[in-house]
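Take a look at this single chain, the form predicted alone, given in structure tokens.
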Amino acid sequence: MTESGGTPMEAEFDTVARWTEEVVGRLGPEHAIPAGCRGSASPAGLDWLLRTCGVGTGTRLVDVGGGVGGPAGYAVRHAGAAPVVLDPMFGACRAASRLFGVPALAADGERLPIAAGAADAVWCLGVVCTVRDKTGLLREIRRVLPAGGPLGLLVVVGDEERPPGAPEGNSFPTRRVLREALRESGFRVRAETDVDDLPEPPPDWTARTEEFEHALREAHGEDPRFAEAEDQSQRLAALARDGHVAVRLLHAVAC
């Protein structure tokens, strides 16, 4: 348990979100997007999603589980999109709004506060493995998209649902289970790739990420919630090193 009575997932996704806003405020706005994209996507991955999903000027992009808003901020800067971030954690929503000036609403995947068919595109990055009802989440996403609307996913897939040492609150779909869930939810996969097959981040992105991580550790490394969030990340990294999980990007369209 955390000092505030929360779980390691709350430490990872809510407490660290609030700390991210604080640390970026000290380091400067050039650190906002790299810091806000930690654990979600690299520039090459985000460019892949922008391209395959056809995100451009004015695209109404709904980022489901968008965290502190780094990918949404990237979509604004590099494509002129008009995103809204939805996340169940209030700290993440506040950080997304303050760091990137995007609308951010507290909501979970069971009931998105978006009208049916109102989104031009949806992103859902690193979220599917954190919910139990994966098909329910995908069906709710399908509801807010019109026929033919694009969905961009970043999903941690596994060789089993809960390999030994899996982070708390994570259950990993196999590739087959993920495709079945998408099909049952009304999506057709158009393209996919492993994140490891994409180019590495540019040096300035890596440097700013490392500067942020150093400053975050300096400011909060003694807090037990920092250790809990780090443990979650390290467990996932260990599974990836051992080949139990892989990170996939998928582009699907609503049928």
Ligand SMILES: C[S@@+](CC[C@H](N)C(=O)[O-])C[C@H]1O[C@@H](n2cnc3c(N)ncnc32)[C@H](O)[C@@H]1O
The other form holds:
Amino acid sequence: MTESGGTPMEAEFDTVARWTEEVVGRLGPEHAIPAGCRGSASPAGLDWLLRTCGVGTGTRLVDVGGGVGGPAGYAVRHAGAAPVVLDPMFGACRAASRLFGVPALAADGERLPIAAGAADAVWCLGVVCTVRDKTGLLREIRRVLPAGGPLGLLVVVGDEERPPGAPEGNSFPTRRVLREALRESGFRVRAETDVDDLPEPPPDWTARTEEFEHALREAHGEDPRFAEAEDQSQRLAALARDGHVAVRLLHAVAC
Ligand SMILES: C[S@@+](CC[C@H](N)C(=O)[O-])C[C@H]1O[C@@H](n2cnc3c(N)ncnc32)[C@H](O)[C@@H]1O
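Okay, that's the form predicted alone, but what's the structure of the form predicted together with this ligand?
The next block holds the full complex; its first chain is the one shown before.
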């Protein structure tokens, strides 16, 4: 618990999700995807995931820990996918459904409300480092995919599990531990890349992200939960700057 009465993860993933819905409502729908993808993949990263996972028209894409739905909204707009967003935070689910019109359900990644083998593809972006039982999460994802089904992951990998200054509630697998967890859960990695090796976002994406961040600060900058969420992201940014963590994209298939 913190000064605001919740955990820093609740501030970051629930309160900020509610604020995102409200602020995008004022700025306009063209801000929804960039605002909804803050802290996750850039357009180049999302294109990489769409391509490697073979996401196309009507693909039943389950986005585990899908947050406010930016990546799911991107998959609808750029590939015609049919995503469902699952996230434990009610504020995130409500934002995903209102901002992008996608079905969104409150659920833990370790217990997905999806029948075995019913997903065409699964994404899980920026989630692995926020759960303790990484193999449990990956096994549950494996359950909902048929053999050969594609998984797209965005994972913050670390040189140790919790480098000094790590954000609350985060633990970073090393590359070796992540590969081992995927193998044990029934996945084979087909491709991976560092997000820093992909092209930068286009200027209009960056401009909309900045406008959104400015409006968010104007509206809620005085709220202690804003400072808690900021502290979480600044801690992560500092670890990345000092080379303790790196953001990896992986494409794996269910064996
Ligand atoms: C860094 S955000 C990424 C959100 C979204 N995937 C994106 O890329 O924009 C991490 C998300 O994981 C969710 N999360 C935390 N614990 C989870 C769990 N046990 N199962 C599924 N999702 C979880 C959080 O609520 C949050 O929305």
